[in-house]
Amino acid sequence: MNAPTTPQGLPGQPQVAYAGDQLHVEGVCLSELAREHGTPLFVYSKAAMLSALAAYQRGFAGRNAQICYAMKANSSLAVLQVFADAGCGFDIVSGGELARVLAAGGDPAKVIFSGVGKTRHEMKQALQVGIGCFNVESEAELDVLSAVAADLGKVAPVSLRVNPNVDPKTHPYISTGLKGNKFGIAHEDAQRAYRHAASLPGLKVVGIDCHIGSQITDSTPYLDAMDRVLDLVADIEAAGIAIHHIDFGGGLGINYNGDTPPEADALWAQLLAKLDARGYGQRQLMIEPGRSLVGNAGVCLTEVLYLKPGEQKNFCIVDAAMNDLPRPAMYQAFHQIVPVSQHSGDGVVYDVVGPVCESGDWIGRDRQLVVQAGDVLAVLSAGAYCMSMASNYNTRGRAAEILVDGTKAHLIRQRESAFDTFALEQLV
């Protein structure tokens, strides 16, 4: 067999690449799992993903810093269990993804709690087990958190998450760092938030954090947010509150077609040096990457059905639908699909769709391909915010997924049957 080469139209996922004409993700061959899993099926690298939090590390390193891993891009157990085994935190948005922490054997004291809207019943559940901060959004999230803690007997320790009104050059669904975005404390009101949050009894102010959006490829964004944070952290220490940590928060991009976001070790030397250079090099830094450590680890297997010509669009039909890859439904986001298995001849322009009884489920549009029904394509970097956010619309039972690592296979999360999807219902 040839050794493996990077074929054009991979972008970003050197662990997925062509042997002879046959597709692999690092040694394993993915014609080999579709046949064995069925599809749709999920497949992630786990050399990929510790690579992307290789070049972090390595921006990091000599300084005291805690990664935090993001977990909404990627959930799966296996995987949060992979970040946990590397010494990373967890930055999560409910109560739930704090189980699934537990569950993967996560420090509850490497865990970030975001979010707009936490409950009491979460707030109970993070100080019972003893997370390391909340991230709080709100002046209102202030007192409930602070009378949670103070029922409990414990402190609760918070940062408080600062919008600072910078503009992440993305798609306005993943922008949160605008006056008009629902996250955060507007930074004209931040200094009166951090006075009542030291006022409160239950609370003791450990951060400031900021997060300003997602799918980032420039660096000036973060450089401003930066200023901007760093500003505030000034003004707040001159008023006697100290802040322990800075938390940057996530939002770097990775190449989906062609986008060239910086590497995460070279975005980090240049925040570094604005830090040094304004005298706040030292402090402990939090970030919560998340789409950035997995999103070009993952690809997503699925067989076409049909091949569907007309007058003016040529349909490839496959059984991955918007329940399974909502990216390109929720974003109109790019994802590139190619070939498990390779074939000579002359390619057709399709549009690839799913099965769903919607005409929003479509994959790619206009795509030449060399395909035929029994075909397995795959949809890459599918690694992020894909399975995470997967559901059950049409009553689709969710994919499988696979962990590989090296030659070894494994299997990290079983098909959902039908039964699996109305088995907590009831009859009246």
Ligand code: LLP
The other form holds:
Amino acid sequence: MNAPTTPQGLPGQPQVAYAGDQLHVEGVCLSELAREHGTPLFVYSKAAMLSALAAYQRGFAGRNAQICYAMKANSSLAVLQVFADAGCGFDIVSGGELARVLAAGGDPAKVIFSGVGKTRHEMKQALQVGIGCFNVESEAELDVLSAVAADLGKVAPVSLRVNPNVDPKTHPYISTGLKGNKFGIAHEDAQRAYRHAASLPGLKVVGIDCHIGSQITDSTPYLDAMDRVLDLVADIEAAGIAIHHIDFGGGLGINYNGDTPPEADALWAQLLAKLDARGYGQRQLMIEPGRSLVGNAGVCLTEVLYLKPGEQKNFCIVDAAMNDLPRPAMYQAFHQIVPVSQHSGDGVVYDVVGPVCESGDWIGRDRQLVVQAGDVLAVLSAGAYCMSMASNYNTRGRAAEILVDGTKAHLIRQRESAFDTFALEQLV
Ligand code: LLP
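Right, the form predicted on its own is done, so what does the form predicted together with the ligand look like?
Below: every chain and molecule of the assembly, starting with the one above.
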């Protein structure tokens, strides 16, 4: 595998670059990876993940801050290992995610547990391994958590997720900090909920948190949410309840299609200035970024199976589908699609679609491509919320995954076989 000689980093994905006509991830040629491992194939750049993390680390230099990677974005073990080795904690939302953190060598003391529907079993599991904090989302959950902890003879560290009622101006399915969303405790109920938490024997209040949405490309909603949360901290502490840490959630967007979110360090320079101005700069800070750490670190390789010209549309039928890349079907999301091996010629406009039996199974619409059957395409910005949301719909085994580190390509997940997809089933 030749290292790229004149890499032209793609927008938003500097570690994905053409050397001559061949697309590379770091020093690894993607055509060769597709030949060796087959398609669909997810390929991630370790350097891209670490460079995204470094932007946050620069932003928090000299502060008492803990970065908890929101692993729902990409929970593959080797990806978690990259972040655990770099000192990150994890934001989890299920007992399954906790099991993954432990399997990847993550530190349970740096785990925070979010989510509106934690079960008693999951609470117990998390208390037994000693996670850092439960981000509680309702008053009813406070009572259950206290009882579960008391039964175990433990005290659960808790933060209350407040819903600041701020519009993050993103897709409605991934906006979480508005009154009509199921998340968090309403701003006006927070005081009461904190007093209730402080009165329960199985709980110890340690923090406050919020998370207003995902793929946020503007700093204003963050600044507004911070104001709302800090107002609450002042009121809660006036009632004699100490707030040790403040957690501002995740949500920073990435460049999918010319999007221009602030860099993590620039965003945090703005937020920390506000925090300092309001006198909270020395508190322990937590954040829960997901997409912005991994989204632009990954691509999905897919082979063109058939070209199907039509009267109204031309279809480019590929071997990846909505079960591998669910974001277009679910959120009408845009992912760039480029050839791994560039040809010259006149492009034709295609809808790039998968083999799944639904018209919703599309990956890109109206894309100009110079392409023929057998070519391999790269779907860009596929590091976040693709593999972790993949399914076996149409009894399609999930794709394999590769982690690239310089010129080395590590297979980090084998392709699922058809047998794997029904291995837990049995005939009557
Ligand atoms: N913290 C909490 C409590 C969350 O619910 C989320 C994401 C995050 C942190 C991380 O947010 P991020 O930094 O990744 O934006 N599947 C959707 C995104 C769902 C986000 C869910 N919560 C998509 O593909 O766009």
